[in-house]
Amino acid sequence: MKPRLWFFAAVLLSAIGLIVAPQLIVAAPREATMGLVQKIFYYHVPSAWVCVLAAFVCAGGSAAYLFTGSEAGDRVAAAAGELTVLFGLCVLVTGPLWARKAWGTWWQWDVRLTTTLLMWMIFVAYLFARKYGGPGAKKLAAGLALFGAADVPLIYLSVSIWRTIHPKTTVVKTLDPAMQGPFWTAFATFTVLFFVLLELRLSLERARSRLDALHLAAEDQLDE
């Protein structure tokens, strides 16, 4: 299949983005207590929708093969399962770099940071259940992706519901307005960067599923 005109401008708008987004950051004034190292700021934040984003795909990818069969579903499932893991890594790698420095601890088994590491767990699980499973990886491999995410509205209510150390979720809209250009031209950057890799991703599945069509069709022609 011929790429389409809308990932062409994908491409672009996220090579753009990935060249300006860290200048803005740069020059983005400094938060008064933790410095620079407020910056990762900008970019655990849109990992951490984009690991929202790509686990929502699965589960959607997910739940269509299971109610309806539909391959082009679990082909959807299979490429967002591993973006989930992949933006899920950024999360788990630059908020202790950033809680080293705002709590004194690179990690504390707060509610949210425990929910979100039982999460990537549960698409970790999930990618291995794909590859492992025997015969009805598919299926349990789809039913581990709607349980993961099922765990996403706890990550995000989990700062309104308990009390915890991580920011709440209204802390970008305190923002101080000159690094709300910065995050937000980050936010949309990760955002667009996400939907060019999964149609990536998917094109690779695509073309497993042809060439496993066409080995299929080469037995049946030997078999005759």
Contents of the next structure:
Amino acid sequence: MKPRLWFFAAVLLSAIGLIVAPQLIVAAPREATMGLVQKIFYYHVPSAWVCVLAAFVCAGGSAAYLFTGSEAGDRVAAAAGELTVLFGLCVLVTGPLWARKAWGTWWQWDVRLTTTLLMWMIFVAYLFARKYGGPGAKKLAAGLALFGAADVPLIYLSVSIWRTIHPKTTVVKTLDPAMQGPFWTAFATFTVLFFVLLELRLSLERARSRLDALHLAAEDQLDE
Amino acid sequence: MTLVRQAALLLWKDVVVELRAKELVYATVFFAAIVILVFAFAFLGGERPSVDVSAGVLWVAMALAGTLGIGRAFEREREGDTMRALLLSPMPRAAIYLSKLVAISLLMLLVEAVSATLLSLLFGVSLTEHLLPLCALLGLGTFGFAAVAALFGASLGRARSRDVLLPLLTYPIVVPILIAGTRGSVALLVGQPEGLATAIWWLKFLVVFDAIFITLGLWVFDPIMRGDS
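With the form predicted alone in hand, show me what the form predicted in complex with its partner chain looks like.
Everything in the complex follows now, all chains and molecules, and the chain you saw is the first one.
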């Protein structure tokens, strides 16, 4: 199993991005009302995007595993599920930090915040189910991922009727041109980083399943 | 035999088992009553609590008692190894899922009837004014809750930490039900003229939720119950 060329390219790209992006962000103009704290935005929004991307990858992998029995689908789902929780944590930590300064409160029961929190909890539950679910846990967790993916629009709808103060996504389009560069650099870096981490985690899972197969083969030989 | 008839047969089996044992009904009804009492001790001090609190107590009691009942119901299946027997029988998996879904809903509706009465006595809310829409909210909410919990309860049968995992997996998914249920109930109990329209909006929301999750449940119950390949 040779590491592929695209993987090295992606590692290189994300490394460059992680060096360049902070410098661009420092150089970007200060936002008039929020000042320094606005710079959280450059990490917060890409993390949120990657979190949602990872959740969809996890649901896709789970569907493939559940309906076709594809082991590769299960490995993708497991890796993406962990990354959803990781990037979701970044979102949920950076969000309140920003909110404290901008809204004067750590937490608001706003639709995006609540939906993100609940989606994050569903995927934490996904990891719990995989780890402690006992026999059949992989199928159960895959079902949970599908339920979670179907649930997110409903959570969004119900909370948005319930209450709403988060800035709309249109904020990106109205961004000052000088802020666009750093933002999209950070955005691209996080996306590439996601695929690097996904591949790293997948190679670990692949090695594990190969080891299992070898174990079984060795036991068979000993039996004979 | 049609699917509905098969599901009805399986449901009848569950009802008969419960009528003989009566364990689940007594335990969950009593538990729901205790939950409402705990809330009463926590919230009933000087003034009467707001309608928001009363409606919330009803739905929280429903969720807590529901998970307790579902956990115990599948524990009983596991002790007798009857779930395996059901899965080996020529019944389609969809019928098994539907029968569990309805059996759990029936149990929960009974519990809710008792806890709603208790709530109106202790918290002084009048339930009779909009009884029909309130019943519809509770019924649809219960059905959606059971659609999620029946699937996880059945598939957690073999897990060691199933008691912990069942609420952990179910609650985040059923949050829209709790929001819809409490908001709808509050709109009804406050007694404003636009309250009924709000409640009907939430009723429609619950219909959509139930349709999505029952479809999804029927769809994934079979592959999940096959276990890991």
